[in-house]
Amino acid sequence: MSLYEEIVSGKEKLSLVGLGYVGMPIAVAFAKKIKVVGFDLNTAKIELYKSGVDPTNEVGDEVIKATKVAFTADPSMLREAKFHIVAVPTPVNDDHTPDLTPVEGASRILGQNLTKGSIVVFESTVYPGVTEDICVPILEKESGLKCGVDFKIGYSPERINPGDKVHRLETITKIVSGMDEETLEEIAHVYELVVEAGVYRAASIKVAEAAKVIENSQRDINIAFMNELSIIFNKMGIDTKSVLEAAGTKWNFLKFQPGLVGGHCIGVDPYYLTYKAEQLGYHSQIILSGRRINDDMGKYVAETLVKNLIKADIPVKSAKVAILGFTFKENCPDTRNTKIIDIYNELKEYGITAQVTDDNADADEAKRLYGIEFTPMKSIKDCDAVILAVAHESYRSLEMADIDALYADRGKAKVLTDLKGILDKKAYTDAGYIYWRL
């Protein structure tokens, strides 16, 4: 009997190592079909899951309450499973080099609890070679087992889009790979249990790793191009959104938008690829150029706001500014690698300490990572400028009267930065606002 058949029959279990925005939805999806152990080192998070609370908002509290996932922070429970999926973050260091600490740590813990006949599949985004060259030696050392003999490995890049209720694990084609044909088929069959869109069998583990890292690099470059256009058109006095709407009438125009590129994928993954390229003697030109543009956008937004304050004859140093939204994307509580912090820090350089509000964001995470304490939306008033930074649904429903109420009545023009262009530019300009968007 194959491992897949043993899992389907209930004789063996599947484990998820890492229960964040990616791992938890995967665990929940599999638990509808098979027995699942959900492991995470964060005991506080595990307790939330056990009590039926979804801190990620990815599946919701009701789904967490109903799921059959065996949530645990006890690594020894991993010994109960034979098919392991590792879904931990892969961030970058301050110098933009890959920080493989989480995936190495997960490999260490898993190796200490690995049993013969297991299959280990990594989902974390990495540069080609990490699974076989870095993770396998750790698994072997910690377990005392031999890869290819006692256990097998594979790689299946995660494609879950946090906050996206349409493109889910079940609806996105899943790339799978294995160290040999037999392993590939086992992995493919297991994922086919939950992925309704089907799986794509990659030629090798390195091909699957490379496919994932270029998906986000491609998107990063396209957004960088839009950001550069925004800077150019702003100097020309042309509205970028209007230009893109006009150009978008052509059938093959790629409809990307300018914006801040944060989070733990698009703003990070390109550095994994360029790091590996540099090890091989090639210095990236296009990828790193795009990264530089995107990394500087927070500073550019803050500088433009300051110019608009001066245009409105409002003293910069004493200006009162509010930032609406702090997460790296809309309708998601995740603040990791948010580029809104770049705007906040740059404004500080001008003597402006902005108030930040975001009911969607994980307030504890923001405090821990950035030292930011949120101000309740209802407490924001008497502002000279407002930055509508994140396109949360709650902000999309704001009326002009709601925006007006945030400002001081000083007889000065109201300075409004609408980063995502969700408001009616003409209406606000006609109302006397100094309105600006990327």
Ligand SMILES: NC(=O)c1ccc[n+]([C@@H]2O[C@H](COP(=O)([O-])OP(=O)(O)OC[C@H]3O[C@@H](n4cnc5c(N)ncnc54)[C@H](O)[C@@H]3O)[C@@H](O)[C@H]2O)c1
The other form holds:
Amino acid sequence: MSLYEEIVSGKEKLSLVGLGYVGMPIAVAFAKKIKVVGFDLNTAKIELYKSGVDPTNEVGDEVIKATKVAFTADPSMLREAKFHIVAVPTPVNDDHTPDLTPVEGASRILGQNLTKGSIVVFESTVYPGVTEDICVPILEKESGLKCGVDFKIGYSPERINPGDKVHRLETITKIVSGMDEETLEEIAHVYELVVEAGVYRAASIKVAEAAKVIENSQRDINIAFMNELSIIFNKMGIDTKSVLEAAGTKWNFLKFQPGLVGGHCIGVDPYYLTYKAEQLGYHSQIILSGRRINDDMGKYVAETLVKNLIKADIPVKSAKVAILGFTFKENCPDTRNTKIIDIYNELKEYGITAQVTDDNADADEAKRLYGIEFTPMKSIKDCDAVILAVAHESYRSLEMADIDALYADRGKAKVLTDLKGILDKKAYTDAGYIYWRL
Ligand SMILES: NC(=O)c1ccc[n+]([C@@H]2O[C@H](COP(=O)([O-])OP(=O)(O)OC[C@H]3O[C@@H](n4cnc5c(N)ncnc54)[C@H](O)[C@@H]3O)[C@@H](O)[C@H]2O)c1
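May I ask for the structure of the form predicted together with the ligand now, the form predicted alone having been displayed?
Entire complex below, previous chain first.
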């Protein structure tokens, strides 16, 4: 009997190591078909899951309540499983080098609880070589087992898009890879249990690792190009969105938008690739210059707002500014690596302490990571300037009267930054706003 068959028959279990935005939905999806152990080091998170709360909003509380995943913070429970999926974070250090501590830590814990005949699949986004050159030696050392003989490995990058209810684990083609043909087939069959869109068998583990890291690098570079265009067109007094709409009528014009690049994927993953390239003696030209542009956009947005305050004849230092939205992307509670903080910090340099509101965001996380206390939306009033920073559904439905109500009546023009371009520029300009978007 193959491991896949044993898993399907209920004889063996699958485990998830790391139950965040990626790992938890995978665990929940598999638990509809097979036995799943869900392990995370974060005991508070495990308690939340056990009590039926989904802090990620990815599957919702009802699904968490109903799931059969055996949630645990006890690593020894991993011994009960033979097919392991690792989905721990892969952040960067302050100097933008990869921080492999969680991947190494997970490999250590898993190694200590690995049994013969297991398959370990890494899902964390890494540079090519991390699975085989860094994780495998740790797994071998901790388990005393030999990779390729006693256990097998694979890599399957995650492509989910938190907050996106269309592109989900089930509906996105999943790249799978394995250390040999037999392992690849086992891994493919296991994922086929939950991925309705099917799997793509990559030629090797390194190919699969590289594919993921370039998907996000490609997005990053394209967004950087849009941001550069936005800076150029702003100087020319041309509206970038209108230019992009016009250019977008050509069949092969790529549809990207300018914007802040935050979060822990697109703004981070390119650094994994450039780090490895650097180790091999190649200094990235394109990827890193794109990173620089994107990383500076928060500062640019704040500076433009200050110029617009001056244009409206509003004293900068005493200006009352509100930022609507703080998460790194729309309809998602995640504030980690949000670039809105760059706007906030840059405004502080000008003596402005902006009020921040975001009902979607994880308020405790924002307080813990940035020391920011949210102001409830209903208390946002008497503003000189408003930055509509995140395109949450709740902000998309705001009418001009709702926006008007946020401002003070001091006889000055209302300064509005519509970062994501979700409002009707003409309507606001006609209404006398100093309207600006990237
Ligand atoms: N969130 C996304 O949009 C997304 C999309 C595709 C790929 N990815 C990649 O997937 C990986 C996971 O991302 P995420 O967003 O789920 O991260 P996350 O921070 O939401 O979750 C990771 C979880 O791993 C746990 N953890 C950390 N170290 C651990 C260890 N040693 N043992 C057990 N648990 C441990 C953390 O407590 C946390 O709950 C990253 O490599 C990321 O780049 C993320």
